[in-house]
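Presented below, as structure tokens, is a lone chain in the form predicted on its own.
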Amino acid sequence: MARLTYRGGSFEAEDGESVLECLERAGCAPPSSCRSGQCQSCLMKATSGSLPPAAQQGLKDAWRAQGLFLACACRPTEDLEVADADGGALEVAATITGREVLSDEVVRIRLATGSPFEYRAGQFVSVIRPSDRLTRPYSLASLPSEPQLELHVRRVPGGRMSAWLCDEAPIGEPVQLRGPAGECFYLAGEEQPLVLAGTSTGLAPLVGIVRDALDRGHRGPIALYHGSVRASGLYLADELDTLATHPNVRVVRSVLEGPTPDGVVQEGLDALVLGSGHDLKAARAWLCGAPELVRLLKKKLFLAGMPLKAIASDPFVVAPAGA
């Protein structure tokens, strides 16, 4: 079994267990959300030792030149040091600006940041609440160019930071980000076809994809789908009738029960895309929101041609209760 020194303590770490695992039975966990190496929250340092690869997957270079690793990633098989990220340098501060409700289920959060902030449209960031360091990823829904950025919250029963983004924090209230983080950006040929489909504020990152592309002269058909599984799931209505007067751009809303308002379909995102008569062979995807629909999407698309590196995901993952 491998051996962990944190903090001036020594802790064995099962055969098979994570860092935070480990850590978390002794009573010294760092912070952490969504426990899948997608959200980045609960980076952390070695200091000594080697990582396994998987502990470092889609971390930028320079985060891997300083030994930070993803501690819900790492499976350590040999003794390793670890200390807390260097917060100060990898993050940035920023305030909330704005609170608009989108939905029953949605909130646009706008954030300003004290510093110039590079990221792309798409991309995620982790939001950090300063008062305990809880720290929640979000997608950007804004462009670089822009002077706020925006964040499109769900508002999770139960969930810790989304009560406190959506009803609690107060406009002005300083916030800290890490980031930005994701391959959910835009990356295409001009005349290539663009899939682009998610569920509930996986909507987020595809507008923000679609009106990126749009912006750099993309002119090549753009798809985009958005799901859920009542009419109450979808938002942004107006924003993507405008997206949908571009001649190259095909919105498509969807439902799976309930009521079908004007303007959108019953029927699994899946079908619509597969059933569309896109050239998949030919096309890029962006898929983001619900896990289940990112894996089942991802699987067939390849399934119907689309090569695995032309599809770009980010499943959503709701952190655990209590967490």
Given for the second form:
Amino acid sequence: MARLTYRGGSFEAEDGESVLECLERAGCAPPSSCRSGQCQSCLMKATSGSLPPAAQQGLKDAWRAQGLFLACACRPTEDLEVADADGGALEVAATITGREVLSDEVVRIRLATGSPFEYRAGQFVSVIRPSDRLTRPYSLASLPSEPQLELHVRRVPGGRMSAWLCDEAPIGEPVQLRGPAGECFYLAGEEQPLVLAGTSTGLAPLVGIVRDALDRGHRGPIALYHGSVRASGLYLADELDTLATHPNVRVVRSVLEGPTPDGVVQEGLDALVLGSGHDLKAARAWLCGAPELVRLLKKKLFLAGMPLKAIASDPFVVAPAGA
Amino acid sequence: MSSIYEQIGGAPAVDAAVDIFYRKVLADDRISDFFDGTDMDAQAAKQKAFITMALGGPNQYTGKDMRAAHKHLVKRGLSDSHFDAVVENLGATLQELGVPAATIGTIAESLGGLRNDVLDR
Ligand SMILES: Cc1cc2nc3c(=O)[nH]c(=O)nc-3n(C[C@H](O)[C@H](O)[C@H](O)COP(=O)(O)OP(=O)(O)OC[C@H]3O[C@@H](n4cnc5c(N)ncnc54)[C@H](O)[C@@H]3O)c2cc1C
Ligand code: HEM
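Right, the form predicted on its own is done; let's see the coordinates for the form predicted together with the partner chain.
Let us now look at the entire complex, which starts with that chain.
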């Protein structure tokens, strides 16, 4: 059993219990979202004691060196003294500067940061609502060369952050940003075939990556797949059409059921991607959006011969009901 | 004498082996369920540890660790036949990478020494 020290209190972590679960039992947990080590919302800092390696998985080196870790992924085996991640040094102040309805489900949010914010197109940021520190990850659709950050936020029924961003927060409202994080960004040889597949707002990072690749002079073929259960989940048709005028770029939009608007096919994303004759041994892939689909595609691409290291993915894991 | 790990080319050879081995076990109905975790990268890291250990490379594990690492799998029914399937898949992987049959035999034999630990007997 390990003893946790936090804000002057002392708590027994049960065997196999995470720091997040232990502090929730004690009623003093930090903000969290995915609870599965993906989203970095529950960032904390260890001030004494040693961390299991899994607690820092996916964090940038500079953060690891500072003892930052993810409370949901940290199952301590020895006593640990922890503190809140130091907001001031890790966060950047931003304001909501624009809101544009892209479809019934998706709203484009623009943010301006008060100080420079370095990122790669396709990475994600933690958006923090100052009033209650609610924290959620959103992927960046913009390029660093553009003056504002761009997010695509899907309205989730009963969703706290998505409803606030899409409908409630006024223009000019301040938010805090932390990050960026994640491995989803352009990194490839200029001639490599690129395969990008996403569902719903999984499109946000993918359009960022495609635009970044083109900006950097990528010459190999680029295939961008956007899928949804029904046509109502598709959006950004005009911009995708513009991207597809580029000679290297092919855009495929698909739904599983219901009516298919012009230019949309009815087929599963996995069957489409696997059946398109991509040279998977040579290609790189980016997969974003619904966790089940991201994981299924990753497994299928790997079994079809793609090296695991050539596949970057962000499953958009949401907070479990009730959390 | 250098270890088999060094003979076949050390860490880069293991990296090449991990993808091939992982693909084989995921496609092997006898054992794929044990390896079908949600986080493929984490699974691959553990298989890298497995292959490094099997080849006599630098690793921190003891028989006692192997007992602990597989205990939850034994509860799910891990048995001799699964053990044999894993050794078989590793053999096929190494064969693909051009490792001589005699060397593969030696590796299989040394893995046999961990059977009772892995199966928690
Ligand atoms: C790495 C990463 C990147 C992400 N990028 C984006 C992005 O670019 N755009 C975007 O829109 N989202 C993105 N997400 C998801 C986002 O972080 C939030 O989880 C989402 O907006 C819901 O948050 P909320 O506070 O509105 O809902 P919550 O208040 O957390 O959820 C309300 C309820 O709705 C349920 N719920 C939420 N979503 C779903 C769903 N899809 N299916 C079923 N039930 C659901 C929850 O379980 C909960 O019970 C990303 C997630 C991750 C991990
Ligand atoms: C000689 C035989 C074996 C050796 C040396 C071995 C070695 C290892 C090692 C070193 C790890 C990583 C442990 C860790 O760091 O957590 C591991 C994990 C694992 N092994 Fe084995 N292994 C053997 C046999 C098997 C067999 C027969 C199976 C199943 C058919 C199996 C399934 C697994 C799985 C699923 C994991 C990951 C466990 C988890 O995710 O918690 N192993 N093994």
